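Only one chain is given next, in structure tokens, and it is the form predicted alone.
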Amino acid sequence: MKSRYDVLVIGGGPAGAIAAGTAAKAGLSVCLVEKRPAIGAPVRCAEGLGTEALAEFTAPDPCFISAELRGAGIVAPDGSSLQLNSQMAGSKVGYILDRKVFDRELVWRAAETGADVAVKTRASAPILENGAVKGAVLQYCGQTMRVEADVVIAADGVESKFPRWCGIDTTVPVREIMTCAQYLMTDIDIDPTLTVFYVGNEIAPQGYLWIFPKGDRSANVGVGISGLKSGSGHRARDYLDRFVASKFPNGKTIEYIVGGVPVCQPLACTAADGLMIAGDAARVVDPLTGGGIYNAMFTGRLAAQTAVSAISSGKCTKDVLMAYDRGWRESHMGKTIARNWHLKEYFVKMTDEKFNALISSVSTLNLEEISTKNLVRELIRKNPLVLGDLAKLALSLR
């Protein structure tokens, strides 16, 4: 690791890896630092990603694909279910990744492109000059060193601290933190091509429970609930344990992870002098689904592209780097986040009775593409009375 680079990337997840690889491929000197001793571990993710989302960045590789998906199911509080199938018969609609391998593969590619990589390296403070970010102080293998950079890309995840040290408010309201618990289970009876979501205030208050297949008899089984609903005796793991005892009493748990997912609106601004914020650190997780892999890669790539342009111009001030902030907000991804936040605010207030009425009224939907937008649009079209309030949001789905 050198004392100066064009770009310093903090965080080795999908946002940081794509940012580092994109910048290095453009000819910039790049260093990526990751505070953990190994890329990709521990996994704090349900690991789902759509086929088109993955294809935008890389071809699917058996080394990091755990399951290929062909549909999804939603189960109401009363047990009635809705099956979602693609009209393109037999087509894949998504994948369940092996994030331990996937993240490592992305970082390896960044390294092969020319980026330096340092693990177990923690950014402990920004280097500031007249308020502008000029690099970071790093704790590296027991030593402290200063690494200067024209641009720093903060991709340090949900628990992001670096932007806050730079004076940016990264606070997430408690009501908009989804507290999650997940088991990797084996020896369970599942459909290995189908993701299943359970909704309802008894099973996952202001959230949902999921089964994401990882093979013929293995799956990520997890639950996310509102931070406001978490407390002694009714934490995420309590809901998960009750479900597992009922649904998979003979299943075997081989991994247990916990974490928080921000389902709030993105940061008010994701650029400053010498700094851009990407991925979960920028709070660009989908507020409705909690999915963040694609959004992380999208913002990581855009941040790197903006850095390339700014460094080439010799000016890395906020007014120049704001092209990144405007870019992702005006993109399809940014508009989806804005729309889905409003949808999330509606669904977290929905009663179990409304969930039951909605799902029992439609047993199967064939969609050209399985997406939140298409799902909500079809539900409104088929049952406008049940979703009278939500229909007011229909204009935002056009």
Second form
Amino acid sequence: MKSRYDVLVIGGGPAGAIAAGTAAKAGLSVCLVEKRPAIGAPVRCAEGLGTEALAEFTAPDPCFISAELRGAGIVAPDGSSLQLNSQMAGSKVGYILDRKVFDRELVWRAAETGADVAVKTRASAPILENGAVKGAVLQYCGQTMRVEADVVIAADGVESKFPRWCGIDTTVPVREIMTCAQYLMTDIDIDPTLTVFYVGNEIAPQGYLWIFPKGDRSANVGVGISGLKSGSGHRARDYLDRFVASKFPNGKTIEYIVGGVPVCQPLACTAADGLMIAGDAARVVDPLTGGGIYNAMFTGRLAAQTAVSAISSGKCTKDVLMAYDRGWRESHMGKTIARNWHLKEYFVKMTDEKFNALISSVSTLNLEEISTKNLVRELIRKNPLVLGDLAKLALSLR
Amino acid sequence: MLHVFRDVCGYCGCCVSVCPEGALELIDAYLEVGDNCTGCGICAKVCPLGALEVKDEVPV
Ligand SMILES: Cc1cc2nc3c(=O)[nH]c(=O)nc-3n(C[C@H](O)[C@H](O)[C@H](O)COP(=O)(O)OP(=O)(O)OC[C@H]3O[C@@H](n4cnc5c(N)ncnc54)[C@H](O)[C@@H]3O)c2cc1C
Ligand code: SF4
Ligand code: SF4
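In place of the form predicted alone, output the structure of the form predicted in complex with the partner chain.
Up next: the whole complex, starting with the chain shown before.
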């Protein structure tokens, strides 16, 4: 590792890896630091990603694909269910990744493109000069190092600390953290091409439970609930254990996964002098689905592109780096987050009776493309009375 | 005082994200509690596993 780089990236998740790769490809000197000894492990994800979302960044390499999806199912509190199919015959709607391999592959590619990578290396403080970020203090196996950089990209995930040390409040409101527990289970009866979601206040208050296939008889079985609903005796893990005991009593758990997903609105500002914040650290997860892999890669890439032009202009001040903040907010991704936050606020207040009515109103939906937007639009069309109060939001779904 | 049950913790960082004081930090698999912890208990509430508990200081 050198003592100076053009760009220093903190965090080796999808946001950091894509940021480092993009900046290196443009010819900048880049270093990515990851505090964990191994990229991608332990996993904190259900690993679902849409076909097009993946294609925007890489071809679907079999080494990191666990399952190919053809549809999705939603199960109501009373057991009625709704099946979502893609109209494009035979088309894959998405994948369940193997994030241990995927995340490592992305960092590997960044390294091959020319980025330096340091694992088991933790950023412990920013280097600040007159309030501007000029690099970071790093801890590597008991050694302290100072690395200067024109631009620091904080891609330090849900547990992000770096922006906070720079004076930016990243606290997630309790009611907007999805607290999650998941088992990777094997020897269970599932449909290996279908993701299944269970909703309802008994099964997953203000959240949902998922079964994401990882193979013919294996799946990520997990649950996320609102932090507000979590407490002693009724934590995410309690809900998961209850479900697994009744649904998959003979399944075997081969991996134990926990995590938090920020489903709040994004940070009010994601750029400062010498600093950009990307991925979960910027709180850019889709608030309705909890999906954050694509958004992490999208913001990581945009942050790096902004760094490239800022560095070539010789000015890395906040006003220049704000192009990044504006860029993602105005993008399709940014607009989807804004809209889905409102939808989430609507759905978390939904009663079980309403869920039952909605889901039993239609048993199969053939959508041109499976997306929350198309699903909600169809549900509103079929349930004008139940979802009448959603009508004003419906306008934004066109 | 905030107590971490280290055998229970799955080092996921969920608690770190909600602490209003920024008192928690995940150092790989080790959750560190800073001196600025006020014992408010928000982190203990959201932990998916119940690995955190605010215990009253017992005077010796
Ligand atoms: C249970 C669960 C299920 C999920 N399911 C899905 C899903 O199906 N689909 C989907 O799209 N999304 C899902 N998500 C969300 C998704 O996992 C995240 O949005 C995504 O990982 C964000 O990527 P990131 O690069 O921003 O952060 P991360 O992947 O969290 O990477 C951040 C990295 O930064 C490192 N780091 C942190 N601090 C420092 C430091 N000071 N110094 C050095 N390194 C540091 C961390 O160790 C970590 O490796 C799920 C999340 C959870 C918890
Ligand atoms: S939320 Fe719980 S399991 Fe996760 S790091 Fe904090 S104490 Fe550990
Ligand atoms: S008890 Fe409150 S102040 Fe202390 S670590 Fe937890 S959330 Fe932060």
